[in-house]
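Okay, so here's just one chain, in structure tokens, the form predicted alone.
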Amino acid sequence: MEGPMRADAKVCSEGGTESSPRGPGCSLRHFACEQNLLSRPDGSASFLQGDTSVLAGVYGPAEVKVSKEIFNKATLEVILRPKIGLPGVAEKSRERLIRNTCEAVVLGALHPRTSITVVLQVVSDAGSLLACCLNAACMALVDAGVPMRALFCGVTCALDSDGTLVLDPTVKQEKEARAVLTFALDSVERKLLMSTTKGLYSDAELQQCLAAAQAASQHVFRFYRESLQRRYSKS
């Protein structure tokens, strides 16, 4: 899906993700993840991207209400709770996007007539919140042992007025950008699972952002592997 890029577009190269300091607007921020934090859910994870932090809990496969029962697969629900106040339109929109992504990878046919519920609590929002929510949901699903055909991750890109591409933007960079694009990608073939965009951009810039997100996803999946290796090597 990598189309021709604009000749005058400026693309920042990928920097380190796990422990490297953030470069001049062009690398992913520092990642941190901790699993099995909560005792009540079947799986849980806390995911940190820079100063953006999300706590996720997964319940299920469990009994489902008859009104929500699906005879040939599990019913997947996503609940996103903001840091302060009640969920609004923005949270409901993100819930739908996260649910669509999870449904694309979770093998729900293995658990028909059950429910799998993903609850996400925003701890702090310093930019790229949807991407952080996707990453927290994935690690919580892994911790719960929910069968999936692949892992997934979220990557957010921002385009400045002069066409400069910024990966994993902060709140300030998102407000100043003319376009913000978030992609969900799988770990097997880096296929696009979900995308959501805001602002103005050309077809070439869309392909450019997707290519940058696919390259950045390699760093996210490598962080997943290292995080899981550290956890299970202790036990």
Given for the second form:
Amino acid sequence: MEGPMRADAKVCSEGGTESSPRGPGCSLRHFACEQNLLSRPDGSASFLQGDTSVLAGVYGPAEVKVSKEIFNKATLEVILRPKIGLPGVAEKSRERLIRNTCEAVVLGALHPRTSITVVLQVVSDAGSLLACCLNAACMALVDAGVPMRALFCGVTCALDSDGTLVLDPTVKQEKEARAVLTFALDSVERKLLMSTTKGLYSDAELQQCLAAAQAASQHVFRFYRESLQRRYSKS
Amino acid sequence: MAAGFKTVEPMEYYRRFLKENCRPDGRELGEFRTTTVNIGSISTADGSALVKLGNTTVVCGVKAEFAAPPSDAPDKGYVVPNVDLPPLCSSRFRSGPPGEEAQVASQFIADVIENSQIIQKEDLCISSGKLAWVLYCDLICLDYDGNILDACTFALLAALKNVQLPEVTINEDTALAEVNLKKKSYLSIRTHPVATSFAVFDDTLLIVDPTGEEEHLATGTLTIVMDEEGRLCCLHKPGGSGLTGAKLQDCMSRAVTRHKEVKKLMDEVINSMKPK
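Write the structure block of the form predicted in complex with its partner chain for the protein whose form predicted alone appears above.
All chains and molecules follow, beginning with the one already shown.
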């Protein structure tokens, strides 16, 4: 019986060992992913980005309530639980963002009149939370074997007052930033699936952040591929 | 005949129109519905506005009350928005606690207020650490026919421009606030954020200002909030089909044009109200 498989990657470290050279501050934190760690959900994953950690569980395709069923595709539901307190309006808003992103990639038409539920639990928040939730949700959907047309990943950029871009910001960097932009990109053509932003920025800065996020997403997708290869090659 | 086809194959029906670069209601792909705005119609509110975007109707009322400023920011007031989608506006909403759509819209409006700095919260402070204004902005949808976010943002902006706050002085002897209702002043609005919403069809086509039916058939939506200097306050794309950078650029240019249209309309209305 295969136990939880761990995969670690230090992507684009401060020393700049792997991959293409990037500008100062344009590096992603250390990430790690563990799959199949929970026994009840059909798929589960824990994604760590630096100190931010999110645990995701996927149930599905499963029975759906008649009031919620859609005749020709699966009903996707996302539940996001914060670390402390009860879920509020901000969580509802994030659930809607994650749900719509998953709906764009999951092939719901293959499982009509069923429900696929993604449950996300925030374990620790040290910046870039929404991006970490998206990554955990994607890994959990893959672990559950839900058919998807592409993988997706979340990348956060922070723009500080003099226009410098920082990818994968920490809580301190997010607070001091002028604008924080979170994007979800798909793996096939690096198209923009979801975007949510905070703060003021110009059109040119948006394009710059989008380009940087697309470059960073390559690393995330490579990490997904490596961690899955490692998992399936051992068993 | 056409009505039957529309019921059975709504997507195909729509595609026939999109091929000719127009929509069932006769609009072009980049055209907005007729926008009308009415300011100051609610006398019991400190500021109000009614916005109609085609059939979509949203009314915004702003009430100002006193409150103690937050302990971590003693020189700031509060702006509290709330979007209500009652069962009156559409058959898909039931009575009871706010549904997901209303919560998402409320969060969106709160983000727009926060990001665009439409009002400096310091302007709302009367006495640092003791008394500040709190503006409760209630947005109620009276008729839901798509594009609720654009209508809400416009209604909020118009209502805030209409708000008049009375002068408040703190009496040193009694330490009580004295309100002078005869002397009122308008709020200082720093920026004018305007929202432009798009719907994505078949992963490729972008149409502006979707109606209720179009939103239902769309594979994705995108809302851009821009201020008068071309800075973006919010790029809200809640999932849906992917977009390339080039398509985003087209949307930006449309948003800039829309901002000019809305600003012109608002200035007309404000000016028509001035000589009282």
